[in-house]
Structures are given as structure tokens and as C-alpha cells.
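Heads up, the chain below is alone and in the form predicted alone; it's given as C-alpha cells.
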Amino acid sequence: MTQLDTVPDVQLDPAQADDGDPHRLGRKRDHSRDPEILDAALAVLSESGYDAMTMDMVAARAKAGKATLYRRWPSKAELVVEAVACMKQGMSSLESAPDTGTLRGDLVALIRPHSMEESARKMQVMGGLVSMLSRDPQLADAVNAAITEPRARLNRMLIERAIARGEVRADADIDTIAHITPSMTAYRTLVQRKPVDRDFLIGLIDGVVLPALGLPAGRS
């Protein structure tokens, strides 16, 4: 017996691992699992924080093998990037979006549980993003494009409908009327650390959104 045939396959580090392997050859990698690595890795994110966060507890939290993890992403910086961009979800277009007639009534169309409890996910995601979004310009750009400009992008849209059909007067400031309520969601998420909840979002719609736009407040 040779020395190599004393080594165990278990003595192999399974960060190292890979499909190149003889026994593997051809064998494409199954990645019917990551929707799962990717929920999990948010969850973890989402409790204990970037920092605090390890490939170990994702790997536990998916009840995956580590060297899975490492196969597919090398760091834990690229597990979370891909994670974030995979939230980007829901209404992006008019034609999946309310239609009520008026800009107010579909604004407040858009608030409903299933959106408001995503939109408290995201933030959640986001508070545990907090310490790296200024070191990390690649999982800022992430954040921004999955958690803040879906909603923006909608809003813009909406108002943009509006003007068509002359409610809105065509030189109002759209880009920035439409992160208004995604930025005020963030800022009371994050730095209150208070809940979004109907009222807080009719508020912001009726006294925020629609004066600065010229529009009256309070009608559908």
C-alpha cells in the first residue's frame, strides 16, 4: 500500500473541492438547492448582522454540507450579493400594477400585507447590511437595486400614468417624489426603529407624496 492510499477522502478540505474531480467528470453541479442557501443566508443576515455572519450558519440554517456553499460561492460576500439580488421581486410593471383611476387611490392600492410584510423583510436585510454598505460598493449597488428602486421604479411609473392623463403636471420632480417613500420606510426602519404599518404610509401619501405634486390630499 502507497502512502497516498493511506489518505482518507476525508482529509480533503471541501472549500477546496471540486467538480473537476475524475469521479465527477462531466457531472454538472445541481443547483436545485440555492433558492434555499440563498433564504437562509438572508435569514442569518437578517438576525446576526454581516459581521457576525458565517458561512457555518448558513450552511446549518440550509442544512447544507459547507463545501456546497463554497463551490457555489466563494466568500461570504458573494453568497450575500447574490442573496439581495434575488429579493428583487413583485410589481416592477404598469401592467401588474393598480389601476384605480387616480394616482392617490393606486398608491394605496399598493398597501397591502403581503407587500408591507416583504417590504419588513427587506428592511430587515438591510439593518443587517448596515456596517458593510459603506465599505462595499458592490453590495451597496445590491441593496439599492433589490430593496430600494423596485419600489421607487413603481412609484415612478404611477406617477408618470398620471401625468398621461393630465393629473399630474408634467415637470414635477418624479425621480425624487418617487424614493420618497421607500427612503422614509428605511430611515424608520433603521434609525427609529419604529414599524411601517397602513397609517404610517397613508401619512406619507397624503402628506408628503400628493402636496408635492400639486395634488389635494385625502381623495381617492
Given for the second form:
Protein chains: 2
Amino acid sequence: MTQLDTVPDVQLDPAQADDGDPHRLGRKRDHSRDPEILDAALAVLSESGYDAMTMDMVAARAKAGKATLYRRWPSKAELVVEAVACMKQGMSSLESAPDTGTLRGDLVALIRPHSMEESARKMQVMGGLVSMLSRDPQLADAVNAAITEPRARLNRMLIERAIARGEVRADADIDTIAHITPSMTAYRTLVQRKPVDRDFLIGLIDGVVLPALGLPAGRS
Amino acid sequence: MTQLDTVPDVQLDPAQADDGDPHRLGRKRDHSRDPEILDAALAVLSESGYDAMTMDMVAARAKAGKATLYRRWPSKAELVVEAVACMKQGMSSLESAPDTGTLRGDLVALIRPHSMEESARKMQVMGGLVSMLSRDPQLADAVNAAITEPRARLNRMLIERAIARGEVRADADIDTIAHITPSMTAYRTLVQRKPVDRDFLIGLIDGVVLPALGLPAGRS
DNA sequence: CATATACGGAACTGACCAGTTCCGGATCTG
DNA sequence: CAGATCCGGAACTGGTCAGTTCCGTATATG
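How about the form predicted together with another copy of the chain, since we already have the form predicted alone?
Complete assembly follows, chain above in first position.
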């Protein structure tokens, strides 16, 4: 992302130990256009869903030839799996988790324009894949690892920190509670088709999440 | 629809005022096989999703000819809309709502094998349609009226009855709370692909719904 | 400049599917 | 039994799309 390649050699490419091979003369580097293509795939996916997405759409969006797509991925399904897998570039561990001292403060601090935008994008992609999840376990794993789990894990960690602090009750069902906001955000976006705005999220935190943890329901 | 005709030949068929027409001799009744076809459509829909569902699949499942489908519905989209619309044959108003005296009793009483089965089927159908909801507003309305709304409305009514009883706090966000179980059930079924069993639902009621209404979180 | 590589783009193939047409048989009416 | 109607099934049409092949070009190397 934002590769201002002043030096035209190294790329973010793993498994590239064949530098000593003497046969390759003129070459441009292997998977240099992967990011654009994967981004285009996610964009089309979020707009059209898996079945309505065509390889021509992806190629056109990425300004690439369809042949280039098939040089790199053997099928549409595997392109989509990799596109989804490469999507987990959001916050997931405690590095970006703000530590405000209270659970409510932490949860509210996560409501930022950028994170809401990223979440909305992930929701749209997930919605386009829902009907495939039962047919393609590999895709289901990728969706889980890239979209479902990171958000739930972050919630879990914040709750556990609050428990360690003695702020909330320790006998609650943390896993269920960590899934309240993802579940209700997904439902609201994909099924009810209503906007997920700051007021909705604050209402969820104060009216559902914190009460479930034994904290008073009032907005403090 | 005020015509309670004591004559014992009525069929559940609207727009059938041509009884005086003398031309029709041998005939079998118009849409006699509609229910089987709509059921077949729902079955295929829940297994394959909208895009992967073919009219041949529906016809084969209903043991009907594809021509019969097109004699009755002008397109695949309209068949699906009607199939979804004819799905709301579950409990929705307070007729089947058990009145146990407490909100927890009412909510737990709704957990029966039959209702869980019906709910699971609706969830699968909804999952097969999610990616279409943004493309077909008419379908989105049908899904909302037949699947989304009935369950939420029932929850709302039970909560309002509990408020009228003075059992729970009156200042909670009823609409949000009424959507907790639908949202988290849908998420668990379609995204997490975990079973929605009695324990999960009881945990949701005791650990999330009742606390959000100001009731103690313990399982009473 | 010569060479080798990978690219974008366009044309092609084969399968699949929505929607249509046609036909033989079943069913009801009189 | 004769006549009319509707059904299931099979064949057909036209369009779309995954995946393939080919070609002219750009670029980097030496």
C-alpha cells in the first residue's frame, strides 16, 4: 500500500529465494500487481456479491487483463479467498486499542469515522459471501479469520482487561457479549439496511453491552 | 373479504369472479399446485441461495414442469418474492404468545423444537437472499415482512407487556432490545455456522436481553 | 540494440441457465 | 365417449460467464 518505490527492486513478496537463478534476464518482478487486483475484487464483491461478480469486472476495475488474473490465481474462488484473507489489515490486537481506564471509554473510543468505514466495507463483503459460506469451507475460514474474529477478539480483550481491573463482573458470558456489536451491526447493515451511525453504536454499548456485564444501563 | 359464503365450495383463490362464464367445461382449478412449487422454491433457496437456484431445480423438486412455473409466475425473481411472502405462516401476534406472567417465562416458552426449526429455515432462506436485498427492493420488503419483522414484533409486544406490568424499566430502547435475539441468531447461524440450541438462547435471554431491561443477569 | 519476459486486450470455447415452444397424456364435463 | 383444458417433460434459443489462447507492446537487462 502506497508503495513509493524509489528503489525499484524489493517488493512485499514472500517465498522469493530463487534470486540466484541465472536464467531470468528481462523480468519485471512476479506479483507486482496483486494488491490492485485484490482490491478490485473486494470492491466488486462488496457491490455485487460472489455470484454476480465476474472476472471481467475485476479485471476492468483493476485495469488489468483477465489473463493476468488467471496467471496468478487458478480460479475465481481462490482469488476471492485470497482477497478476503488479505483484508485483515485492521486493528485486531491491543496495539491500537486505546486504554482509557474504563470499558465504556475504550468501547466508545473505537467509534471513529475510519473504523466505521472499514467495518462497513467488511460487512458488505461478508454480505456478498454469506450464501457461499455453506458451500466453501475454505472461504468460510477466510471470512472468519479476516472479518469475524478480529473484531470479536478485540472486544473480548477489552472486556477481559475490565474484568482484571475489577470493573465488571467476572461471571458473564464473555464470548457471547463480545459478539453483540458484530452481530447487531451486521444485521442492521445487511438485513435491516439501516445506517450504522455513532448513535446506534453508543446506544448498543450503553443499552446492551454494559448492562450485560453488570454495569448500570444509564449513559454515564 | 367480508363475504362469508355459507356455500361449501369456496377455494382460497382471489380474483375468481368469472364463475358465470359458460365457456369453461373441463377444468381442474387454476393454481392448484402453487403450494408445492412455492415450498420447493424455498427449499432450493435455503440450500443454494438465490443465484445458484435454477428454475429446473425448483421444477424437479416440486415434480412439476418448468413450463408450469412460467405459466404462473413471469420470472424467477417474482416466484421467489411470492415464495418468501407466503412464508410468514408462523406466530407473529399475541395469539400463540404464551402468557406466563414473567417476561423471562414468556421468552423461554417460545423456545420449542418447532419454533427453532422454523426459525432455522427462515434464517437459511434469508442467508440465500442477503446479497440480493440491495439489488431488489421488492424482495427486501418481502423478506422484511415475512422473516425479519414478525419475530421482532413478537419480542416487542412481550417487552411492552412486561413494561405495562411494571416488571421492567420503561426507559430502555425497546426496538434495539427486540432485535437482539434475531440479530445474534442470524449471525450465529449464517456467519459463525454454529448451532442455535436451547442453551444458546437461554444464555442470550439471561445474559443479554434481561440485563438490558434492568433485570438481574442471574438465571432465576 | 537484441532478447526475454510479463503485461493488457481481444477473441474464442464450452457449459450453464432463464425463458419459450411444443406435444402426448391425464382429468374433468356433459 | 367427445371436447376442452391443463399438466409434466423434453427440446430449443439466446445470452452470459469461467477459463483459455493469442498477439502486439512495454519494459528491463546486458
